[in-house]
Each structure stands twice: as structure tokens, then as C-alpha cells.
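Starting off, we have a lone chain in the form predicted on its own, written out as C-alpha cells.
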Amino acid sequence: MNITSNDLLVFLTLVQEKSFTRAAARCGLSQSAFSTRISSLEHALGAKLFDRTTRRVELTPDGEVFEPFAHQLHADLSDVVQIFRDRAARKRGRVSIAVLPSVAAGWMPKLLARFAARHPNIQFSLTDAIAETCVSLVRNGDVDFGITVGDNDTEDLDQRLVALDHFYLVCHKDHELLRKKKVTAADIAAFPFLQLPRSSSVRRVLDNAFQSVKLKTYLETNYMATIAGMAEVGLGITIVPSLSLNQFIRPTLGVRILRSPQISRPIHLIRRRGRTLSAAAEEFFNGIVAAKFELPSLVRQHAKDAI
């Protein structure tokens, strides 16, 4: 016989009531059914737990040894059951996500604030990282899901397009490129260029778009804020996605959409195929799917604010 939570409850109720009649009534059982449960428990343990008289029910020495274990086991199991009920009700739990830095700074605060207002006890872990790291974290199961440019190998990933992020030319407001009616790849290649490292998705998009010309890299740095500072004093020009344009809204910088070549990068919501998410993570994921129309709007707003 396997000892169940109900067996422990029957035992503890009899300890409290010291009467089969009262204990059976509390448990909603007939007295015979209650007695059978106690006998079965004693048989499973190989020990007599209670001494019965016509007036009183008392614990035996073995019963006294078993009582604290019964209390602890019943409490532990009750706690486990409550934890999972709370998780199902989104009263507790943890959601872990990996997100492109531009998305993390621009869109994610609104999404998190909205979800936290409904589920204040859910904990979040957010990793803002380059696209390759986001994909790797999702693929390895280190995070529940991610928002990134996606991956060409989709056999183990479910990818959902949420927006197209268009690219913009950024330079000093007095730069001659801003006065040209049409800016070409050759025009851009004529000036010192401020780059992100080759590991970034932005750099890979630009390298692919400018295969026909060689950009004159003046400086390579890890952060958009650094590039913005360098461009602000005229050390070079750069090209950035619209989701990063909020870092380039500065009085001395000018911005225009890039049309030749016209460049964009797809932003995907990704999760590992076949992986079951927790109730909290599933709700947050579905909330992002439902709100995906907000990201294109954010893309447009960033561009409008910068230009």
C-alpha cells in the first residue's frame, strides 16, 4: 500500500479528535470506512498506531513516533500542491526571456508593466543580448522564449514574425549626405563609418547589404550609445535600425530613412518547438502575440521622433 495525503489526514484527524466517531464525521467517512483506512495505514507501516478503548483512543509508542512525520509529510505535500495551484493561477512563478537590446529598451518595459499589474508575484529574468545569444539561450532551454531576428535553422524553433525593422542613415546634422536627394551605397562608402562588431545582427545585415562596396570603418564599438556620441561630434556616419533610433535623438544629429539600398531586419518571437511553458510564461508569450501590432507602431514612432 502507498501512503497518501488522505491517509495522513485520517491519521492526524484521529490524533486530534481521539474518537473514531468524531474523526470519521470530520473526514466525511462512515465509521467503518474510517476504521478500515486506519487499519490499512497500520498494515502499511507494520505498526500499531492507536490503542482503542470504549472511552478513549490514544497513540501507541509507534504512533507517537509517526505523528511528527505525519505532520511534516502532510504539510510538505500541502505546500507542494498549493505551489502548483498558485502557478496555474499565475500567483507565483518565473518567466525568463532573451531579447534584443533595442526591443528590451523600447517595447519590453510596456509589456512587462502590463503583465506585472495583473500578476505582481511573477518573477522575471530578462537577458538583453545580441541575436545569436538570444537564439542560443532559447535553443538550449535556458530561457522560455526570445525576441530576436530569428535563425535560418528553424527545425527546433517556432518563429513568429512580429515586425520589420527598417534602417536609417545617421550623421551630423550639417553633413552633406543629408542635403542629397538620393543617397546611394557608394555615397555612404565615401565617408568614415561607425560600426557595431561582426557578432551583432545589425552588422551582419549591413555587411550583406553593402557587399558591392567597401565601407570605410573608422571605429568599431559594442554599444549604440557610443556610436551616437561619436556621430554627434562628426567622427563618422552610421546606419542603425529604427528600434535603436531613440538613442540618436540628439540636437546635433540628422536622420533619414535609407532607400538605396533599402534595408530591414525581421523581428521574431521565438520558442523551442515542443517545449511546454509554465502557465505564467505561456500567458506572457500569448500576450506578446496579441500585442505584436504595437511593435511596428513603435518602429514608426522611433523614426518619427528621430527625423
Given for the second form:
Number of protein chains: 2
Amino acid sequence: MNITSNDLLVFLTLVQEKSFTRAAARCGLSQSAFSTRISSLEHALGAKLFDRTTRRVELTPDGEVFEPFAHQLHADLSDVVQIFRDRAARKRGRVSIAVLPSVAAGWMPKLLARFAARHPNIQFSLTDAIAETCVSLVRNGDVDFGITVGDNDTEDLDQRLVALDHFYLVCHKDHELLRKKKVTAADIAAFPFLQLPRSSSVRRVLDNAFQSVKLKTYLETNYMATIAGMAEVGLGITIVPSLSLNQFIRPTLGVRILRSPQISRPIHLIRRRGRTLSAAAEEFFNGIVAAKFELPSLVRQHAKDAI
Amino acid sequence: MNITSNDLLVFLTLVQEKSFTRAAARCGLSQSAFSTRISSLEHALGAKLFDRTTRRVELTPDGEVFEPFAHQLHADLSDVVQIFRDRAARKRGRVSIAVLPSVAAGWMPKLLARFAARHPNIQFSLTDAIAETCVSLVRNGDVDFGITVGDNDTEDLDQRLVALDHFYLVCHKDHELLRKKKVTAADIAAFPFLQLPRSSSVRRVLDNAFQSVKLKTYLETNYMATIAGMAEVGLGITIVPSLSLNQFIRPTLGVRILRSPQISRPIHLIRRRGRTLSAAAEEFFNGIVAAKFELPSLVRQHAKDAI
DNA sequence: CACACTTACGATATTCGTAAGGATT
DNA sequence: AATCCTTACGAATATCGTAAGTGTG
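Let me have the form predicted in complex with the DNA next, following on from the form predicted on its own.
What follows is the whole complex; the chain from before opens it.
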């Protein structure tokens, strides 16, 4: 009891043409092959579908019953095939990713704009979350892939380094640190410091880089925007990655790339090992790989604007 | 791009079993043939549907998208096949027929009751109409077949005699005609007569039978029930076919089969020549053929009740 | 007898099963 | 090493096209 979409097409064509010869031609079949197919469809359904004489081909009552079903089934099958054609051609689809907040705000706009221009009908689901959350969303298959700092436990994940995110000193534009030729860790540790929570990737990088000279944490807050506001009124200084730098390009703030304690964090694409992505997700993933290390240019641009 | 219902079944089974080996067994296929089918389905859709290692078989994002479609398509296809199985098994279907009013009231109840007992889920459409209408409904294909007196022009119709419908004299129970040993045409023509319209088959039979001794038409009306009412109060006599006789079995009426001018009309099954009926309609048609000439027994029964 | 569908039959293409190969745990 | 999926290949099956057959107008 195996009905194929071609069977339906053959049936519907004969209904339209009311002639085996013409219908066969339209289906690109010999008239005999066409006849056999109709006959075997009738056998499969256990009902004669057409009454045919040499002059007339007309639906039987059973054929009349079958026609609307055949139409519906054929349309549904065609629709599904079309959906997958479109997905394969990246004309349709959905990409879901989980990325660090700084990546979401600092890099994704550029990446998405570029991708959307080429693939206007692909939907996105963008989750901005801390590194652990990104990793577990990827691991669970809740998202197609993630963009975050690397993870230690990579047995079931593929990691791919795509950027080095350099860190910048941010303080009030009149701050004495900006006038120094060379800023050391000790110099920075001398001033009140504005921190993100320990769960953030930025904080961990800083904790690691400044483990010898302890930073003077003045305030710990969840959002970069809060820190920017505090820095504007001179309540403290901070160090932020280039991906967050656009939030600190303000008239009252000064920005300076760190050189002596040069700090950066690796940004990785992570995905489940051995798992196939949808064509759309794969395309976006590859687009990011192709844009690999475009962050240094971002860095230069910000540095120029800022100093 | 030819997807078969088996392809869908193979896919859905693998989704359930998450194992090529087990799914292949359930589908009655070798594991290799099963693997090839999945692979060719993937190729047809242009998307990998499963990620498989030796330990795990899991849906890809494309596979997840395909699954609900596959479910729906497979269910729809199965439903249609089931519908036709049921139709072939006469478990489902619809029979539409057009019959003379007298047949509808006098014979159909018995025929339908018998058929419905065996085929409780088959629906009926019963049109009671005059002979010409019955024939044209059949000719147009608006009904499956008809039961009516014969038609002259039968080039595109198959006729089949299934009954001879004998005619009865009906008058008030005290009427003098009922006391006669032998009733002649002239005897009948002596009394006021209750007629149906000229379009009715009954009227035509009477007009033909009494063309020598003209009937004294007292009243012409459309319904047998009206004629019965008139006869009950002695306003006239009438002659009706056995199929209408049940309307005249009343305490105040006498009924007598006609012998000297013996009158009957042929009742035919008519259907389009060379046209296939649905299984249900064919079954009902054959049931009537099998009941062929059961009317004479009806005649005897009525005669017994009446005289 | 001309036209249109069906049937017959050899050729082609597809699908199948067995068996060997490859990869993962 | 055991298990499971894939690939290779000859066999079985299904489908196709050519051509002859059949029936209808």
C-alpha cells in the first residue's frame, strides 16, 4: 500500500486532461507506462477511478471521492519539499545562537546585518547570557551554536577560536592615568575600580590578570552601562574588552588600550561535536569563521576614536 | 522528487527506534536496505535528517523540522487508503438513487431496511420523482442508478426489469363494483374516477389501458393520499399499482385486483451504460436484482388483506 | 478504419539482501 | 573486541518504452 507523490500527480493530470495520451505527454511518460500507473493506483486503492472508452475518460464515483484527497495530499507533499528546498537554498530557516552579552552588543549587530543582507528571510533567535549558560545551551541542543570564551570540558564540543578580545582602560577624561606614558598593573590598582560580578567572563579575566596586585574594587554591578555612568562622574576606573568599548565612547570618558599588562580573552565558536546544523545555521557559522579575527580591526578603530 | 508513503514510514520508525537495526526489523527490511532508504530520503529533501554514530541516532535540526510534517503526511495518506478500504468493504460510502414515488413509498422501505441491516454505515440519498426526472438524474450522473418504469431511449442506459407492478381497483367498501364476480373496463368507466396528473407513470398506464372506454375523470390530484381520502367518502373510484396499495388499506375502502383488464407496469433498474458504481451502490443494485420479482408476493399479500 | 486505451514483452532502473568495510565505544 | 552504520555488488523487483492487440465510434 505504497502511494507515491508521482501517483498523485499522474492521477491529477489525467483528471485535468481526460485523455491518457495527453496526460502521459504532460507527465513525460509513454502512454502505456501512464496507463499502467493509473491501473496500479486503482489496484492499490481497490477501486476503479476512471471509466474509459476510446472516446471518453471520466471519473467514477470513487474517482470523484479520491480527487479532493489527491489534490490535498499532493499539495502538502509539494509544500514540504519546497520548504526543504528553500532551507537548503538558505531562503528560509531559523538560526538560534547563545552568545556573551558583550558579543551580543559589540559584534552581533555587524555580523547579523551582514548576514541579513544576503539572507533576508532567515529568522534569528539570539540569547545573550554568561559563558556557562551559553555552553550549556549548546550542550543541550537548545541553540545551534554559541559564541563565548572557551570552555575546559570540550569532549562533546567543537571549539573554534575566532577572535582575541583585547582589554581597555577606561576612566574620566581628565584622569591622571591617561597622561602617563606607560600604565602598569600597580598604577591601576591604586584607584577605585568598577567591577562586574564574579560570574562574568570579563571579571574572571581581570581577576586572573591582577591576581598579584589586588584591584581596589569600589563597586560591583551587573551592567556595563552602570559602570560607564559611574566612570563618567569619576567614581572609579575600569577595564573592559573591546567588544564592550562602544558603551564607553563618551565625551567625558577616556579610553586607552592596555599594553604593559596586555590583557585579552579568546572568543570561540562552540558547537556540538558531530552534529549537523541546518543549512542556515551552517552558513552563519561559516560566515563568522570567515570574519575570523576581524576584532583587531575593531580594536584599532576604537583605539583611534578613543585616544 | 518522488516521496512515497513508505519513505515516511521508514523515517518515522527510525525516529521512534533511534536504531537502524531495530527500525529496519520493524519495517521488514534488511538493515542495509533501510539505511539506503533513509539516505535517499535525505538526498531527496536535500538535508541530513539524522546524526548517527555507532552509539546514537538522533534527529538533526532539519530532521526535527521534518518530523511533524512526516507525521501529518503519513497519517493523511493512511486515512485515504483506509477510506478506500472501507468503501471497498462496503463499510462506508454513499448510495444515491432516484425512484418513482410509488417505489419510494412502497418498496424502498423494505429494500433499505434489509440493506441497512447488513451495511449500517452506508449513507443514502433517495430522490422520489416522476419517471422522466428519474431518467434524467441517472443520465446526468446525479444519482448512481434509478428505479422507474422503462424508458424508450436507452442507448446510453442499461435497463433491467426487476418487477411487474400490478394494478388494483379501489373503491368505498360498500361500492357495488366489489360485489360483481367480474369487473370489466366498461364497468369501471361507469363511475366517477380519481386520477393522478398526466405526468405520472400510473396515469399513463391507465390512459393506455382505457383508451377504448374513456374513464369518467371526476378529479385530478397530485398525491395518492388525496385520492385515498376522496375514495373513503365515496366521491369516486380509482385504480392504483400494488406499490401504492398500502396507502389504500383502510377500513372504509375495498380493494380488488384487476383481472379482465389485467394491468401492470414494468419496474426497471436503470443505470448509465459502461459506468462503474461505487462498491456500496453496486451492492445495493445487486441486492435489488436478487430481490427481482418479489413484488408478486407483495401483490398476493395485499390481495389477501384486501379482499 | 481511425483513434485511443490495454496488454505483451524485452530493456532499463530501482530496490533489495548478503557480505565486507569502517568507525566508535 | 563488540556493536552499529555504511558501502559494494549481484539478485530480485518494479517501471519503462516499443509494438501489437482490442474495442469503440
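Positions refer to the first chain, counted from 1. If you superpose the two forms and keep the largest set of C-alpha atoms that fall within 1.5 Å, you have the rigid core. Predicted model only: the values in this text are computed from it and were never measured.
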Return yes or no for His119: a CA shift of at least 2 Å between the two forms, with the rigid core superposed?
-> no
